Amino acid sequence: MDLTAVIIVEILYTIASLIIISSGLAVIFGMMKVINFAHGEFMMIGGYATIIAVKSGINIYVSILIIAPLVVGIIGVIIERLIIRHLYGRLVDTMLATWGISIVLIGLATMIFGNTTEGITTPISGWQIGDYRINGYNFFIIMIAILIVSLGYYLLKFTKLGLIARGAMQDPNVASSLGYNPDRIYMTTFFIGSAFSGMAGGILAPLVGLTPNWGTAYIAKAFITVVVGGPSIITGLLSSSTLFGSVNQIFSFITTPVWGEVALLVTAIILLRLLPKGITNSIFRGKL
């Protein structure tokens, strides 16, 4: 029984995290149609954002929550006005574009933190059950991924700026024939995206050791759960982050975490030859 608790809490820990990591390229991806290379990067500065706050006094639930997505948010409006706005519609343009944004960030990082290795601790001590002791952040992890997918689901679905967005996605010239300014509309979509990306930085923050190319070893699985996911922002991330999440804990617990990662990869292969559009796309059609 306490094993069966310690699984199902890591799943969701693992599915969790795939929507914090995701959440921000699900946005600038699958709204703006932007390939964003530089999006482990952002996270790296929001993970730097976050141990620099911390040291400096600030509380670190604040570092996370408020100040990361802030700095990278900000990041990412200077980004988008000064590069990405000119590229819009040429596809292998912004992924050059932002792959050589990633680069100049890196070397930036480097030159400014060195490839010493950052961190800060964890602010939640571990709990045991039973004969298993499980991390209490990861419970602070699956909250934050729940509130993102809620939050997100609301704006999108409810509100009158998520109504405009998604007009102004899908044909700017509509929008800006009632009165809407698309350019505007872009660039608080791109803010909002990097800012979810500067949050997952720095609530991953705690957990590892940072280094200026920590961002790349996340970028793989974002992108994975984001094309598998499918058009569908919401659907997508939660279906495609379940599927994922569930699948690597699984074979994690019965092999290795190796051969967790192996499955996850050898998943999204047989699905994006299955459902080439993705799951949305094929399954749950017409849904946010």
Given for the second form:
Amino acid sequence: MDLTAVIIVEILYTIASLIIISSGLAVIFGMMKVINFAHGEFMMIGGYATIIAVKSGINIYVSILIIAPLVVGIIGVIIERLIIRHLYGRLVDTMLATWGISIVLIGLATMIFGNTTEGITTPISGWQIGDYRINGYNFFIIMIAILIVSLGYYLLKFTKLGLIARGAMQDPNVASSLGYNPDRIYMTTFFIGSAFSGMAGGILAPLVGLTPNWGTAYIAKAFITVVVGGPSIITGLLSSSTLFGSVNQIFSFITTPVWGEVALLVTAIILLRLLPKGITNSIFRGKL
Amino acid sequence: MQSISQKRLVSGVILALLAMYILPNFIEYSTLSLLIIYAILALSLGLIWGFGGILCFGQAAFFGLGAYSYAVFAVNIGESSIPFILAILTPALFALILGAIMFYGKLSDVYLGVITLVVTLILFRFANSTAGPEYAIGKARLGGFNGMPNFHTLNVPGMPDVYIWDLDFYYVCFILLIICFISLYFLIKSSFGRICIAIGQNEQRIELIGYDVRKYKTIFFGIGGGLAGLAGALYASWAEIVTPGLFSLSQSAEIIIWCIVGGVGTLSGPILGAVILGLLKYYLGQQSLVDNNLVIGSILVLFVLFLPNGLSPALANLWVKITVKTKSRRPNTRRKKVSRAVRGIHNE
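Could you please show the structure of the form predicted in complex with its partner chain, as a counterpart to the form predicted alone just displayed?
Now the full complex is given, and it begins with the chain already shown.
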């Protein structure tokens, strides 16, 4: 009984963390069809921003939920204006350019912070369930994931901003002929996407030792979650995160965490072979 | 046209042979050997990306697989000739299977990138987790994060005690590079190569003409994998250790950057890119002012933005401009006359 509860919480936690680390990439890919390979490094910057803010005495929740997204969002917009703006519509070139940016950011972080591990402690203490103990911070991550998904759904479905965004997503030409500047829509999207990446970095920062190339561990996972999810941002993110999170945790319990990860990656390959355009292109078609 | 480009090939090979003897006077030959191994690796991606239009994010998978299979077979067999051949065949076979999975499923672009990337990651994770004694192939323990040292390095075929090392190893690498270059040159000139190039340019049209695009792409991908495996086997022999780092994301990134900087769509470009960036990395490693990643990343971004065709075509254009300026104008005017004559015929 206790074990089942723990396993369920662990599975929920894995799904939630997949949602959190992929949301930034999903926003940018879903809206602009741009794969941001520097996503992992945006997370890394978010993590450093959080750690610096906490160490200089700012409340940890303020650092995670406000400072990290703001810092990374601004950096994202600068990069978008300088580099990515010139490459819209060239899928492979944007991927390569953002890959270059990610390498540059790793280099910069190494020069600034050095090749050392930084860390802060988690703000929530553990909970006891029967004989087992669960990290209380896991619940915080699950809460944030639920918040992100419902807020995203609300914004896209019920607000005017969301309507414009969905319109621009479906057909940028029609949106621009109706008087909405696609350039500004893209810039805003990139800001929001980068801000999500930064927040993801801030949320995960207390759980890990932060090094300059920490982000590379996440980019592949986020990448496959988003691509397998397919064209619908929220349904795609939810369905692929749920699938991958469950596969990963179940295999981790049966064997070892390494095989859990391998199982996740193999599932991704099989899924892409069967549904080459993502889950939401063939199963949940037309959802948000 | 054919004879001109073949004349160019012959003069290029002669220049390369000259360079092979001159270069060791300037740079240590162990560094040079590594640069040449990188060049072969770059050629493997340059072939499938530049000519077949297949952007593989996981070329490092075949490179690492080549290195690992060389090491495993060398430990078990105790000499280097058969492992060397197997180190080419294993990644080639792996690439064929992977290619068949992808191309018969009609995957392209981003999805191709995802799958190759994920496969590389699986191999990386797997190789990292093989530290225990239960992970062994025959006598060879895979060694996990620490890698596999102590295997038989390259020897003269048939004589397991006569090792090829130092300057001789450098010559072997260089000659292998030249052989690869020439065979790829003839490969892309062959009818098979022409079809592959055409597929890279317009897949749908070739399919409608009646060729089985999936088969051609798979075989082409397999050739690229085998070539990367060759580079891997040489690397294993050069480094005398294989580690999971060979499968890493940064290794794949490096190969792509060599191709972009050198020039995608040419055979000389990737070689040029690998040598230049390899040297740059070597010199950057000797100072601590600027981080290596910062420079390499900036180069990638700048090339994607401003010189997407790479150095090789740019240099070729420059060369043409210089030679046209210095030569007399006669051939130029003659060409104009000819074209005028042709136009005249058309007008009649």
